[in-house]
Every structure is written in C-alpha cells, then in structure tokens.
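Starting off, we have a lone chain in the form predicted alone, written out as structure tokens.
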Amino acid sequence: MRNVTLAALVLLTTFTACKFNDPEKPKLPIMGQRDAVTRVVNGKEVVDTVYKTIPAFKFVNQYGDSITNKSLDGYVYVADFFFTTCPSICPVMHRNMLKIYDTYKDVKDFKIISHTIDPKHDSVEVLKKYADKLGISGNNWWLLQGKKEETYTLGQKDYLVAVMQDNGAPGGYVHQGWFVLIDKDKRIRGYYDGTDEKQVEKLSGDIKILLDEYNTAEKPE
C-alpha cells in the first residue's frame, strides 16, 4: 500500500494550511486536521487555528531505552512504519532513508524514528541487529517497538499512515511507505513516498527548509 487512496489525498489537501507567501523564505504547509478555537483577547473574540499534533506515546528503541514523545521535544523528525522481515517495500524504504540519515546525522535537532508493526518478532535484539546491518549508530535514528495496538492507532489515527496485519499479504502485514515529516511542535509538515528516490530528495530539501524556519525564528532580533 505505497499510495494513499484518492479520499485520503483529498483529506490531506482539505486540511492543509496555506503555503505562505514569502518568496524569500519558503515554508512548508502544516498538514492534518485543524480546529478553530475562539478566545477573548482584550475584550474581543479572536479565532485561532489549532493543528492536530502527534500525541503522547511510549516505546523502546534498539538500545532498550524508553522513548516517549517528550524525547522528541525540540526536534524536527521523520517517521515511518516497517517490519524487519518485510519482503517488499521496507528494504527499499530504508535504503532511501539511509540517504537522509547520512545527510543529517550530525544535525543536533533532527532525528528519524521507525516504528515496527511486528513487535512480537521485532524484539530489541532484532531491531539492534537490523540497525547494525543498515549501518545505523548513535541516537539519530531510533527503531521503535511497542504494543501493536498502540502502534497501529498512532500510525492510522495520528500519522495518517495505513498499517494492518493481513495474513494474505507478503510477510503478513500491509503498510504504506510514507516518510512523514514532523516539526518541533509535533505537527505534520509533509508526506513522501519512501520508495521513490525523487520524493526522498524532496524530503531532504524540505527538512532543510523546516530546520531553517525554526533557526530563523529562534535567532534574537
């Protein structure tokens, strides 16, 4: 399931924020569900737009360390879903993700997280061997294992990525190959086909745009 359905594309388009208009400082859209919240400021009603964010979670990484949503505070990150015995798109996805890893592994406020959708098989030990085989070291790319129900809910409801068990599918699981770009405020800023080299190149460029957006905002005037 490497491609979203037409309905999902319409949904993403519907809930995408405006793409900003400053040609000198490109910014990425904010994606996902949003709500209008009314509040009173100086006696006047003001309508704010509140965007859906990635909620609290708790998993364990390939080193056996506990990783929560708080572990990603202050980071731009890319998330994806996979399983180590995947015979189809996962090997391609992670060969492409290695390009992102190699480009940004020394950037202090960037991370990659990959959620296994087969936690029964993908133990901490299995994830560590998988990471070693890929050439992953340090803490820039975490392979995360948690309860299946929590992982699937996080993927489908919050990242808007389809993941499911299907005994009739190759490897026994079905999932989309999206790389999801998340900003420091836990908002979705982009979707990229992890099996498409051109899409991964675009992701690499968009990561820089997003990091620059925060670095510019954080600089004192």
Second form
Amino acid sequence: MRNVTLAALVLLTTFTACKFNDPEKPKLPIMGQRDAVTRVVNGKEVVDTVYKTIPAFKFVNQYGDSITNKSLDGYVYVADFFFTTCPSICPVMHRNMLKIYDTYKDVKDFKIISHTIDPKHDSVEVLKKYADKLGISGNNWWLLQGKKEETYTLGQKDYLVAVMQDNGAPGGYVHQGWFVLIDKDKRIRGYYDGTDEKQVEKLSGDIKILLDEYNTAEKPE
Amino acid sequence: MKFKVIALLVAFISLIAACKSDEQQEFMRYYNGGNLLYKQHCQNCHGAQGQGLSQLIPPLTDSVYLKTNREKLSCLVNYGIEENVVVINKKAYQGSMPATDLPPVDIAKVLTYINNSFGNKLGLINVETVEKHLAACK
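Next block: the form predicted together with its partner chain, after the form predicted alone:
Next comes the full complex, and the chain you just saw is listed first.
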C-alpha cells in the first residue's frame, strides 16, 4: 500500500516536472455552440467538431466602401456595437478600443470593426466625422453601417451580445459593452467588457496569443 | 512659567487647527461626494483623469475656461449643452452634453470635485453659489 503511494508520488512529480520543462503555449478557448458532425473517411467514421462561426454579412464602412465577411478573411479581429450619439458606455469603450488600435495598428493581419446600432442617424458621413474626431484613419478600424435588422441579428445570433432598441434606455438603445475577439477561421475566441480597463488589457494580450497561434501554424516544420 | 507658556501655545495652535479643519471639512465633504458623483455621471465620457476623448469629448483640464465660466458651470451641468462649439485648451469641440437631474447640492459637489482635480485648483463651490448661478441661467 505504501509502495503505491510512493509510486503515485513519483509519477506525479515526473508529470509535473515534464510539464515544467515543456511549457505549453497558452491557447484561447473556442466559444459559442458547437456541433459534432460524423463523416466517413476511407471507410472509417470520423467525428468532427463544428464550431460556431460568424456568417456572411454586408455593410458599408466610414469611407463608403462595401465591406463583407470576405473583407475580413485572413484577419484576426475585434468587433463591438455602438452608436455615435451614445451617452452612456460608448465613449469609455472607444477610449479603451483606441489603446488596442494604437497597439496593433502596424499589424497587417489584425482589424477592428464597430457596428453602429443606429444606422438611421449614423450615416457614412456621420461615421467618417466620428472617426476623424476619434483620431483614427486608414483601414485598421472600420465603422460599419447597414440594415438595422442585419446588424441586430448579427449581434444577437452570431456575436451573442445583446443589442436592441429601447426608448427607455439612455440614448434609446440597449447594448452591452462587449468586445468580441474573432479568429481567422471566424470563430469566437473571447469576450471582454469594453468598459473595463483591466479586461481590455487582457484582450490586448489575447490578441497577441491568437496572432501567434496562426503565425506558428504557418511556419514550415 | 515655562510650562504655562507652552500650554497656552498648544491651546492656541489647536484652536487655529480646529478653525481651519472646519473649513477644510466642508471642502472635503463636497470634494469626496463630488468624486463619487463624477464617477457615476461624468467619467464615462470625460474620463477618470478628466482627459476627455480625442476630439470627440473635451477634457476638464482647462483651468482658465473653468475660471472665466465659473458662473455658467452650474447651468451647463444642469441643462446640458445643445449641439454647440466649446473651445477648451485652445481646441474646438463640437457636440452636445446630456442634461442631468442632479439637485443643486450635488451640482455643487461635482463642480467642487472637477474644479479641484485634474490640475485645477479653484476652491469650493457650495450649494448657495450653485443656487445663485442656477437662478441666472439663460
């Protein structure tokens, strides 16, 4: 009996040691609903996990350019929902998002997209003005405008964040301040409270982890 | 004799300290209350350091503006700003500020906080002053 305990202890120590000597790269979780799909490969049944992905969409950015899901192929990106006349959480969200923008503006495979949930007021012209005043330029941060229903469905069903019109809420809209991190395979890899400086710092670190994940995978063995 | 002088001196100093702390206590009461109100009503837009947000939202660091517009500040906090241009730190900011339903005492607290934070040192704005200024709002 005593020997078993000892053996277990030795085994445990060995494992711990191994792990210590071989630090695994940190990896971000894959979020959202997943399905198992069974398919047949070479006469054998294989079960694949199918993750939730962001579907096709079509919007216009602050320059009036048409932007679709394809425009984000090959990019890690962060998405959020806002409106330019938002009196509550949007300023603090975009104050925090500016830090992400500044940190990653020279990274070629990273983008930020902000969907307006008030497309009636936030025309392309209004969004461009907002972008100029916010101090963003180029194509690293797109402010996207489109059909209200499409934006709301995308938010609720796909990014899984709350967005809705409510005339009782400040500014007339209910929405949460989530920043959603999406990988190059359009899967959800993280949620961060955009009003919380600490969580936005975590997002900044996680973006790097996610970019590294792809950069490592692309390197030949 | 020597003891008596020292005792008298101590009593005198305590008296001064007590007087000063009355004034200071009032200031601190306004300032601390204002700090809390600032977080609830102003910080999202104007920032924890009163830094504002790029060219979208003006900072609260312009002591000259605060000083020259001292009598208008209560009106601005109470009634907000309807789409207008304000020049802060020599930069123009265009936009609106929402009105608040804060009572005069809270306006006094938050103004005392703003006027004595972010590099500003403009002293106490008490509730009587705010009520006077509010009565003169245009």
